[in-house]
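Single chain ahead, by itself, as structure tokens, in the form predicted on its own.
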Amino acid sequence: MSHYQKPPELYDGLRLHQNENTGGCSPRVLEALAKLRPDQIGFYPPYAAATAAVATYLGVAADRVTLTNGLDEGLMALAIAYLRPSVGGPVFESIVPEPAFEIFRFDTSVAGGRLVQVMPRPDFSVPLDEILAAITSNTRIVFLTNPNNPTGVSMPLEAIRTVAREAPPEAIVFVDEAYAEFARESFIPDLAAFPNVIVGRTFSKAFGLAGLRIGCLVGAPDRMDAVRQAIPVYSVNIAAVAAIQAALTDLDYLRDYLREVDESKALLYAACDRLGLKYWQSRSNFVLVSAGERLDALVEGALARGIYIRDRSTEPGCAGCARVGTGLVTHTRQFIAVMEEVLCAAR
């Protein structure tokens, strides 16, 4: 037998990399896809109840809820609409502080807009002064997270503020708040006082939606207007509509969910302080490890027992650093184990 094999749970691999709910979606989730009509899956969706019920959860009015297929759908049109240059015209910006999710430095760059990095602090604080340093009259989206992947790290809401008061006329400020549910935070209740705010939601993480692929973008219906022309007709599927009004009449299984994610990350802390691992405080459902010269030891022993994590060391700020989910309870004790295995062997 190999030294590599491990009980049959682990065979299909488990999925710490990627963020995801490992537990799944609420049961009623699967009752409504089952419930589905012939007619239903045949015909276009229609979106304004599902539109209504997420505006219930978020506490907004609807006609500041857009659906997307997925938050990613949500910042490809958004940078479309507001950093594609016009004939002539100057090239437009985005401001990315880094570590950050890719996809803002991809979208830029489709949309045809220069990127303009800040560089981390050593600690990942926020470098509010740095964000406001790089805005120009041709800043046209600051790309924000709160909390931050793939550090878990907050962004205080009055540091928001104050870069949604100091960018230009023109721009958006793109809150991501993809992980606001475990953050138990949102800037949505200040979109009032700020309309040229946009924030991002995405029902993949919390509330185990990412295989339907379905999120949302909230923001005053003026700014939303030039999003909303970027989006395709329909992109939001019948089962993606029916999953999200089943999920959000079922929030104990989504506080179930996040207790479990809560007992998780301490159970992880308090591993990597046994091991003498540096990891940073998250509110997120998931935790940044800094395994050093250990990092390859790390990922390619937890990889060959069954179980992946995000190697982030290519990340400004991450080097040495790997992402781990923290969902189940039952799970991260699997990845403890493999952890505790692998990094005492490579000492």
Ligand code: PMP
Given for the second form:
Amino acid sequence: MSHYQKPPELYDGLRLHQNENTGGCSPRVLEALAKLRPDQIGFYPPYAAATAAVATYLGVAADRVTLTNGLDEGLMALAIAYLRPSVGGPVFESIVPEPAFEIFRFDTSVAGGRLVQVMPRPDFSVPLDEILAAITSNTRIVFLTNPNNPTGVSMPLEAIRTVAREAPPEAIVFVDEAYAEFARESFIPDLAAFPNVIVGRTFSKAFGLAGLRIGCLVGAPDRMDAVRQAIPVYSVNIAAVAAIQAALTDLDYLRDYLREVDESKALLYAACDRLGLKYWQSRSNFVLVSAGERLDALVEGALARGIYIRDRSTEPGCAGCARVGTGLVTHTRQFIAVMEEVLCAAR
Ligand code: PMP
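How about the form predicted together with this ligand, since we already have the form predicted on its own?
Everything in the complex follows now, all chains and molecules, and the chain you saw is the first one.
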């Protein structure tokens, strides 16, 4: 069991290692924060308006949305609700197709569950048969991510439906959609037909709100009850409540960022082609690049020049790989210049 290593807190330099929006949030968010009144800060936060705004954005009824202190909190609550063993009972299992967001492993362990890893294929296409074969009567969560982190590769919605049909009735199929805006695709319209699926969303990435910690879970109210009980009361603070409502009024800001991400990915692919580096077509705001034996030179060379990228070489199927954030074009160009300099020197 590998435990989550908190990355160092780096506020200087260019952060391309945590898939954040390096352009930050919409100016409307700052205006909303500046307008918070003393009484709003003095009182525990109300959630109805923010929940309604998120539900409208996602196209679902408000009783299907649970706001969380970042999607990370939702993931931990889900693990506690569905994997915590009862005294004398079986050990419950989570299935994680690898490579995946490392928090799935961490939360499974914290909740007292058993991790069942499904190993990847070389092209990172969905190992559907292997996922289905890993399901047992003790499976309680199948963690799927679309598009995936760290690969950026998307999972066909039909594969998610197949897993949802095959999972035992007590289990939740969790679809992590932290990067759904970039893929312009979601399982949410399918939720009515698949009450055993819970979708997770975050406003840390496309909306640039990572510092305020706001995400949500979306699903059938009765399947979410146990999860809601595992979320500390008032865990989403008033700044996040104000921020999400303001951010959702500025979808032009989102559209501009999505355009930057698309252009950034095209630029990075072209640079990788020039340098003979392998990469995977990403539906997200980052790209997994295989630098092979030049990985250390790339990661350390970028660091020496103030650019942080994420070494993912110890993740299953990712030997020699780094994950690079592809947000604002100006930042991507900075990274590409450094990559060309460092790798040409390392030849
Ligand atoms: N799921 C995935 C796949 C992620 O990559 C992340 C963020 N790194 C999260 C969840 C957590 O997002 P949040 O900032 O909302 O906690």
